[in-house]
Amino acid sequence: MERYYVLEPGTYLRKDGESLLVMRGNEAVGRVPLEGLEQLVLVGSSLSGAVVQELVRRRVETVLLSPWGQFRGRLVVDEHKHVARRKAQYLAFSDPRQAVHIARRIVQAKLKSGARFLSRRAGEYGLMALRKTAAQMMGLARMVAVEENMEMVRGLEGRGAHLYFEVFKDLVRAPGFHFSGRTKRPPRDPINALLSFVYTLLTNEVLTAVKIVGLDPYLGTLHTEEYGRPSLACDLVEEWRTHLGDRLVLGLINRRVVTPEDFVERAVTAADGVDEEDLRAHRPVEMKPKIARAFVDAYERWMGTSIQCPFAGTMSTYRGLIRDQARRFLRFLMGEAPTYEPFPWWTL
C-alpha cells in the first residue's frame, strides 16, 4: 500500500504496534497498516505526538486537509540535497520576463484546454453556448501569448475561469444537481465540493511530485508568494484541472455515480467554527462518508488509467503524466530545454 485516505472528521490516530488505528472517542473506527506505506492523507483527523514520530522515522509524508479538503499542512522530512535546482527556480522567478514567460505558458496551456473540453461536449450536447464559450476562451489564450505584463496574464487567466464556470452548468446531464457559479472555502453545493476536493487532490499529487525533483513548491509565478501555500504546485496544477479534475467529477455525475442524495445540504450564513464539531454543523454542504471513500476509491483509478504521452511516446499514468511534466519543468529551469511545454491536452 503506497497511500492511505483517511476521511473520518473529528477522528484522529493512535499506534498500535504495525499499524494506526483512526479513533472516534475510545471506539476504533479504522486500522491503517504502516508497512510499504508511503503517504498518508488526512481528512479532518488529527495526530498524536507518538504517531508523528512514528511517521517521521518511517518517512511516510502525511497530508492534512480540512473537513471540506482545503490543504492545511504537510508533514515531510525534506532533505534539501537539490540546492542547484533550486537555486535555479530561485534566479528564474526572480527575472520579471522569466516570471512572465512561465505563467504564460501555463495560463494559454490552460485556456486551450478548457476550450478544447467545451467544444467537444458542445459537439456531443448540441449547445451552442458551449462552443461559444470555448472561442472566447481561444481568443483569450491567443491574446495572453503575446502578454508581457504578468498582472494582465493573471487577469486573463481569471476572465477565462469565469467564462468556463458560466457556462459549466451545462456539462450537468444528471437531474437533481445545481450550479450556479463555482463557491470555495468553503464550497456551498454539491457540485462545488467535488471539484475543491478533485483539485486539492491534485494539487497534492503536482506539489508530490515538485518535491521529488527538488524544486521549492512554495515559490511560484502566477500564484504569489502566501504564507503556507505551495504557490509552484498552485501553478502547475493548472494544466491539469480540466482533463483530470472537471472530467472525473463531471463523469461520476453524468453516470449518476454521484447523486444528490449522497450530500448533506445546510442553509448557514457563517461557515466558521469553534472547533470541529461547531465547523461541521456551519458546514454548507458535506459528502457522506460512504460516497466520500467511493469517490477517492474512483479517484485512485482514474490517476492509474494508462494514456500514451505524446512527448515519449510511452505509456503512462495520469499520475506518471504529472511527474514526467515536472521533470520537464524541471528540464526547463536548468537550461535544458528552450521553454517549459505543458501537456497538451487539447491536441488529444
Contents of the next structure:
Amino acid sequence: MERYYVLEPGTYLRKDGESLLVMRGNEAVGRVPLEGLEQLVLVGSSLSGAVVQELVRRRVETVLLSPWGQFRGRLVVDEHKHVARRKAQYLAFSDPRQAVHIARRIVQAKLKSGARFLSRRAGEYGLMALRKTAAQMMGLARMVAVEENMEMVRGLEGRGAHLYFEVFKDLVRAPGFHFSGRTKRPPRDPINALLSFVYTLLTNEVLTAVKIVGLDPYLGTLHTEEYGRPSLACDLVEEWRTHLGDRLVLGLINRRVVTPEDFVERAVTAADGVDEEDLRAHRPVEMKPKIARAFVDAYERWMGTSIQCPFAGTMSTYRGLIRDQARRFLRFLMGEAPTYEPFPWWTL
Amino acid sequence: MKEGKSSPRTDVHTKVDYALVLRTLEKHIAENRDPESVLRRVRRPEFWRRLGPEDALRCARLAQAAGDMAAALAVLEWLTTEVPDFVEAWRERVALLEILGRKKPPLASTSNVSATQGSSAEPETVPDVPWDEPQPVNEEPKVTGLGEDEDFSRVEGPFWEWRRREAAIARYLELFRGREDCFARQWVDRAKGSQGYVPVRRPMEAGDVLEHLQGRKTYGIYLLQQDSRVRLGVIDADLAMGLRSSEALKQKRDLVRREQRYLLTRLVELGRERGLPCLVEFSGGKGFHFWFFLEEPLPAGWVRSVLQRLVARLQPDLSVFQLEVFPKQDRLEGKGLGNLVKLPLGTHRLTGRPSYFVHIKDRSMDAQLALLEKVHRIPRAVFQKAGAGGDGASVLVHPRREKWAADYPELAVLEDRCAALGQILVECRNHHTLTVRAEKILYGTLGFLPRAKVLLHHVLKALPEYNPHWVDFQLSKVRGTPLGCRKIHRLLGLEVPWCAFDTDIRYAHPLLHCPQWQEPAGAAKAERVENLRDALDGLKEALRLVERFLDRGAPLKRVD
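Alongside the form predicted alone that was just displayed, please also present the structure of the form predicted together with its partner chain.
Next comes the full complex, and the chain you just saw is listed first.
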C-alpha cells in the first residue's frame, strides 16, 4: 500500500500530470506520485478542487489532520458494498446488551494490556508504584468483566486511564522530559504531543481497517455518536494504544532518540481560537517539522514490525494485526464467532 | 463459611442490603468519588466476612481497584480458606500476588486478620501494610527501556538518519564559509542560455543549505570576508572555451578524458606534497573545483599566492583545462562583494547537472556529505611560510610515493617534468586502458632507457590487459631513437609548449629530462630524419608481411 504523509503545514496540493505537487506559495516543495497511491495523509495541508476530483477518481483515501495531528476529516468515496455487514453492525449496536458486551470486551482488554505493560516496566525499573497501579487496573478489569451497565463500563475505563497516566511519568526515564498528566487539544508538553500524534495515526490505521472490512466507522459503542467522530475506530483503537502507541513513544524517548530540543515550547497564552492560524500560533508545544517527518518514518517502520499472531500462529506485522482484528470483529458481528476476542497483549 | 456462591446476604439485624452497598462502592470507584469511603468499607473484615463468596470476591476487586492490595489479599486469602473450591478466588489471588511480584501473601495482613478474628468490639481494619520493594532479581533480566523490543533499532533509524544529516549540514556550513553577511543565489535564463548570481543579503542558514542540496535552489558564497580574509581558497579548472560544445568535445574526447584524469590526480598530489590537501568537486558546469579549507581566516593575498604557485606548476601541462584561483582579489574595494564560487553538491541551474565530490564512488547525498567529516583543514603555518616568499611548506612526499620514486627514479622524473608522459603514467596508475598511441609513446621513450624492461613491466602491469610476453615482444621491436617531443605532442593532440631544456639541442625528446640518459654517439640531429629511418624499418616489415600473405607457397625473399 502506497501511503504518503504531507507534513508541511501551510502548503497546498496541486495536480501536475501523474503526480501531485506540494506547493508553498509559488514554490514546489515536494511531489507525490499518483500511481499506486492508496492513502494520503495531510497534516495541516490543503487541496484544490482538481486534486479532490483526482483523488476521488482514483479512490485514494485522504485523511486530513490538523497541524498538531488532530483528526479533522476524511475524504471518503461513497461505499456501495457490504450492506449486510453494516446492517449487522447497526443491529448489534442497537441492542443494549450486545453494545455493552462489546464495550466490556474492549475496555477489559485495554485495562489488562495496560496492567501487563506497567507490570513489566515495574520489573525493569523496580518501581512499586507501577506494580500497584497495574494491580489496580487488573482489579478494574475484573470489575468490568461482569459489568452490565454501559455508563459503569465507561466510568471504569476512565478510571483506569486516569490511574495509568498518573504513573506514566515513572515510565519516562530520559532527563529533560516532564509529564504531569494527559493533556490534549492541545497537548501541553512534548510527551503529550507525541502521544496525541501517535494515537491519531493509530486511530487512522484502525479506521482504514474498519472501512476495508465494510463496517461503518462512525457508529461505535464505547464512544457515543458525535458529529464527525469515527466512534467505532475510537473503540477498536483502545486495544492498541498501550502496546503500539505508548510503547513507541516511550521507546523513542527513553532511548534518547527524541530529545526535548526537538520540540518548540511556548508560554501558554489564551488563543482566541478564531481560526487555524490563531490556534497554531498559540500551540503550547510543537514538534519541529523535521523531527515530525522522522517520527512518521519511525511509525511506518514500527507498524511494519513482525510479530507472531497468537490466534493464527502465523507471522504478521502490527498493521496486519490491526486489519486481522477488524476482520475478527466483523466475524463476531456476522454471528460467525461467539464473541469478539481483542488482541491478547497480556499473554505475550 | 459454607453458604452457596450466589445470593447476596442481607444482615437480619441491620437489614443491610450488601448488594446495594457493593454497587454503590463500585460506582464510587467508577466515578472516582470518595475513594476513602470505599477503602473504609473494604478494610473491615466484619463487612466482607458477611458476604457470600461472589460478593466477597467483588469486595476484593473493589479493594484492589481502590489501591489497597493488602485488603484485597486479605479478602482473597479468607475466601480461599473458607471456600477452598471457589476456583475464581484462587485464580485472582495468585494473579494478584504475581502482579505484585510476590510469591506468598504478606504476613502482616494474614496475621492481622487471624488476630482480629475473635474480636468484634471495635471495627476491624486491615492496615495498609507498606509493601517491600520487590527484588528485581526475581524478574527475568531485561534491558532498561524497551527490553522486549529487539528490533527497535530499525524504528530509531529515521531519527539517526535525520540527525546525521543535520550534523552533516552543520559541518557543511562550517566548512563552506565565505562572507558572513550575505551569499548569492544562481539564476538562469534558459531561453538565452545565460546565468548569473544575485546577492542574498543575510547570513546563510541550515535551511538554505538544505534547499541547495535538494536542488531546489543553487547558492554560491563570496569568498572574501569583510576584513579581506578568507576561510577557504578554490582552484577552478574549466574546460577551454572552444571545447564546451558537444561537437567540439566529441572530437577531442580522449584527450579531454586523459587530461581530466591527469589534472584530478596531479593537482591533488602536488597540493598534498606541499601540505595543501584539497577536496575535488565536479561543478556540474564546465569543470572542477579544488577546495582548500583553512583552519582560520587568513589574508586573501597569502592564500592566492600559494595556490597560484600550484597553478603555475600544473598549467603548462594542460592544454584543455584552464586553471584559475579564487579569491581573485587581495582585498575588498568599493561596494563590491568580491568573487563568488558556487557551493558544491547542488545542481547547476543552467546545465541541470548535479555537482559531486569526485574522489568517492558513492554519489548518494549521505555518502557525499560524510566525506566532509574527513576533510583536513590547512594550518596557518603553511601559508605563513609561503607568505615569506618560500614555495609554500616544505614538500612532504607520501612515503609510498617516496619509495616508488626511489625504486623508479626515471619514471618519477619523467612524470614530474614531461606533461605527455606524465599523463600516460597517470593513466597507468589509475588502471585505465591505454590507447595505441599512448602505448607507442611509452615503448618509444621508456624503451630506450637502460632499465627499459623493468620500467615498462612495472608501468604496464597496472593495466587490465597486461600481458608480459606481449610487452617483451613489443620491446624487442624498439629500434632507432626515442620519440621526439613534436611527435609525442602530435600523437596525443597536446597543444602545450614543449619543455625547455638547459642545453641547446636540435632534437628534443623526453628522455633528456633523465639524469641517467646518455645521448649515444652519433645521436640524431633532427627528429624528422630519425623518424624517417624508423618509418623505413616499419615499411620493410610491412612489405615482408604482405609478400608472405600473397605468396604463401614461395620461399621468403629479403626485401633489402
